[in-house]
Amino acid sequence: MKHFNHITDFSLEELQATLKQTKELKLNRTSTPKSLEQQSWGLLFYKSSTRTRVSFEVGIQELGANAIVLNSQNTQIGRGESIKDTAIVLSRYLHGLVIRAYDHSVVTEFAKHATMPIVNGLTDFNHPCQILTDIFSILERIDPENIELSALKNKKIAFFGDTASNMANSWIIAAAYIGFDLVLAGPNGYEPTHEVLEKLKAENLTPRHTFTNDPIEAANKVDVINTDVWVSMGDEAQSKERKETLADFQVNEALVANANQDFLFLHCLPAHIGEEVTQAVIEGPNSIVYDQAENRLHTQKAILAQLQAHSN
């Protein structure tokens, strides 16, 4: 059974095919092939959601399937039923399951026992649907006619702020897997985690990232600037400390002035304006954050279609 819990779950050829299919689905949304017709897919949320829920629910319906939304607290999981039993039983009902959770072990445990595809809609470790969306969003700006992964190989991408976050981890894995240069700019104590380095080792991937405490150095002549919220869901108790520690890594007008003139600004949203990014940058001419948000729909439809094709 094929799952999508890391981008490395798809071969590079499958990733390329998924990106090409994303382009076609975006261009021809009103005539989406009903590749999931007469199926039912579940959406299981341990974490609240806007973009993940709406993009997956709409995407599943546009692919011809029924979307069934579940909240962990409103299921027997919330009363102590094991993930193993839940995965086995839901596999008897559903054709696939998208999970948005805190602990990454939730999706790996579901994948271990399920006989249907499991899709990682986000965990505290990584966010594979978002990273593939971000890659598509960059590639369609580089050359909208030819969405080729190879176009990233001569690009410099930078991530600022919480460089030990799930999005930073996702970029670290993507850089090593696809083969592009990534620079991470954050304070001491926010270096890439042991877990993500172990993931690279387990996949026999050579790291392609560097880490610096100097945000100006990181922004120098970069093609893409990324950031994310400093206080993720579940980390609210550390809010004041995080904001003080990360203040020097805000993406603002002074920082982006060091990037290439045609740089792209990415943020997976929601954004906290005045913290990790300023209003002028997120609404500036180099920002593609709303394209990113829209592209979640098209990219995830392509991911589900690829999983369905593999199961046939």
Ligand code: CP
Given for the second form:
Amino acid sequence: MKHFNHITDFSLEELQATLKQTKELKLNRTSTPKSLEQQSWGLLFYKSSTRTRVSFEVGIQELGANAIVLNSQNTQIGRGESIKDTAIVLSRYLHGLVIRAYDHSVVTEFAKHATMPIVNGLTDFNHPCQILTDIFSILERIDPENIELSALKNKKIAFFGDTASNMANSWIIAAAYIGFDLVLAGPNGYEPTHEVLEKLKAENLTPRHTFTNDPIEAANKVDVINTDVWVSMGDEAQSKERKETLADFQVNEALVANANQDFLFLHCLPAHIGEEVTQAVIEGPNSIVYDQAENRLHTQKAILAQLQAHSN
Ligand code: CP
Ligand code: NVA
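Which structure goes with the form predicted in complex with the named molecule, now that we have seen the form predicted on its own?
In what comes next, the whole complex appears, and the chain from above leads the way.
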């Protein structure tokens, strides 16, 4: 059974094919092949969501399937039913399940027991649908006619702020797997975690990231500037200290002045304007944040179509 829990669950050829299909699906939205016809897919949320929930629900419908949205608290999981039993039972009804959870082991445990594809819709560890979308969003700006992963090889990508977060982890894994240089700029105590370095080791990947405390150095002549919230879902108890510690890593006009003139600004959203990014940058001419949000729909449709093709 093929799952999409990490981008490394797809071979590089499968990722490339998914990105090309994303472009096709984006160009021909009204004539989407109904590759999930007659199916029912579940969307299980332990955490809030706007983009993931709506883009998956719409995408599943456009692929010809029925989407069922579940909140963990309103299911028997909220009353202690095991993930094993839930995964086995839901596999008897559904053809696939997208899960957004806190602890990454929840998604891994579902994948272990389910007999349907499991798709990771964000955990505290990573956000594979988002990172693949972000990569597509960069590639379509480099050359909309030719969506080629190899175009990232000579691009310099930087991530600012919470460099120990799920989005930073996703960039670290993508850099090592796809093969591009990534610089992470964050304070001491926010270095790439043991967990993400272990993941690289487990996949036999050579790290391609560097970590610095100097945001200006990190922004120097970069092609892509990326950030994310300083307080991720689940981190609320440390909100005050995080905002103080991360304050020097804000993406603002002074910082982006160091980047290449045609740099792209990325943020997975939701954003906290005035914290990790200023209004001038997120609404500026280099920002592609709304294209990124739209591309979640097209990329995820391609991911689901790939998973379906694999199980045929
Ligand atoms: N970027 C993202 O996953 O957004 P949501 O939390 O709104 O799903
Ligand atoms: N790092 C953020 C991403 C939200 C899409 C969080 O986990 O809350």
